[in-house]
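Here we start with a single chain on its own, the form predicted alone, put down as structure tokens.
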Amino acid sequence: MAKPDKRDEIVRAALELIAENGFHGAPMAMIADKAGVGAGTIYRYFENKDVLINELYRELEQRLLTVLMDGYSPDKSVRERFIHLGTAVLRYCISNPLDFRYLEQFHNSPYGVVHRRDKISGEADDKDIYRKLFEEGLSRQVIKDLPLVMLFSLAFGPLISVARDHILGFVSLDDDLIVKIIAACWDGLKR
């Protein structure tokens, strides 16, 4: 079996301790112990903090937008695509705590406000699947007439709430459950 690189063990530590203490509870050096390896070997591969943070979060979004992508089907109905990426997003945040309160914390901070403003007004690529989707929406009149962020809002609010609350155990998500979720999220969408 082949040893973890030290990148991916200092990823994986920080992942780990930022999702347990929050950005300001996990410094270099304590990322470095948990990874095994010296401080200063975190900065051959990360030149701070910062780049260390903002790359993790492109990790897990990478691996994120790999789940949501299987199994697409750009050819479907924009309800069907909405089913399948918010299934495929709730799975995920569910089977993956420790990615979902990183990511969770990201988009909570400053470093997250950046990220979602450029993403809701098209600036950071043009490869946002929901961006496109909600877009495609308000053309076809299936959703509801309102700004692109407050469609974000109702579609992620309550997948974010809920995934928090089946990880810190309020409820257990079953496969029918989830079902009713997202059809839920769709409703108040529709038009």
Given for the second form:
There are 2 protein chains.
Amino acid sequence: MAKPDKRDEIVRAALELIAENGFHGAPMAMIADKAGVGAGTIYRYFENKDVLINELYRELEQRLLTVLMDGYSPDKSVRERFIHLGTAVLRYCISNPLDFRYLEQFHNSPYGVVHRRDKISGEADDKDIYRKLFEEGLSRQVIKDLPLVMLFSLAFGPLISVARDHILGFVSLDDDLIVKIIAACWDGLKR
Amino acid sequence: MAKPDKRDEIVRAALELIAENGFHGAPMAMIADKAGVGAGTIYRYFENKDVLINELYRELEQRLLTVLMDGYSPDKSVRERFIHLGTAVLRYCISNPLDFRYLEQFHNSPYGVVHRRDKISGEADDKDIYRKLFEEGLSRQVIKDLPLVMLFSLAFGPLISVARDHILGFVSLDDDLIVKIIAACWDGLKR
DNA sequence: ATTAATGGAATGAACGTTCATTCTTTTTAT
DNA sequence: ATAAAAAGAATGAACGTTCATTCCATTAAT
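So the form predicted alone is up there; where is the form predicted in complex with another copy of the chain?
All chains and molecules follow, beginning with the one already shown.
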């Protein structure tokens, strides 16, 4: 691992270009250019564009997960834990707009659908804290009796939508609004 | 204007291919093929692909608006009107998955961002019933005091997310679940 | 200490493919 | 017979990927 230099530059360039212009607005030649690297060099680090896209996704997912877990305590109430997660997600998206835009591009593409299908059909990961949280909320009867995926939509649908609006400049989220929107999501969720 | 035949076939083919495969999975040649039409013929009806994409969007938007207005009474309570709109949107998306998928593709693309920016900066349309509804809810103090775009995210973010999950097969929405999810959205919205 | 040899990393021109659009020919309608 | 409409082959631009070559750091030989 003594050569993160070029690989890192390639990943950074890909993130920026894809986040801003989408997968099809980020040709390999442009990524190479922005990374300060020859076009062929990318293929020394990534087998092809698909692999690059997927590896970048995994890196961002990991970064986000780390942020979410920071200060997360499984002992707190369901409500408190939800507010922690919601706040962390929203703050992360707002202060890392490139990451957020990339994740959105990914999720709204065939890559994302495949990824999601795999995830849902697979066993509950240790890292799948949402699922755990909602399952506990259900068994404690503090949140509405709905299928897990719907609870997820109810809780995070508005947050993602609001984060997008903030990044696109349609609204300006401050601390007060963040607290309010997350409280509103909880109102939708709680029994 | 006595030749809606071919134009219609082209639009239908474009809708289906773009909804299922995205803009980049729907080459003009393929659209022509599916429409049973020569590739060049498309250009007799649409100046270029962009125009085709935008005109199709406008048609779908119009269709949806018609559905929403059906049975909509401005005299009912804010809550009742919201439930009417939410139910109508959700039902429309579920029973017209191609339309829904197309609208999503559009919104999650540069086309959609431009469109949205125009809409928000423009004057309130007569047809902009959401805005009217939320403004009235605000002045009557029955819904939370948040910026309009955030109310929109809060109300429709979950519905769109849930419609997508239904269409992708991650959940199966029946009448009971539809009622419940819309009630939950209202819980998030109401003061 | 200097030079020669080696091998992996990097390069970017070139290739084959795909696509939107245009052009030419053929068909249809009047 | 003429003109409008339709068809699909042709065109050129853009893209992902490959590969022959160059560069550079390290090692071996003198």
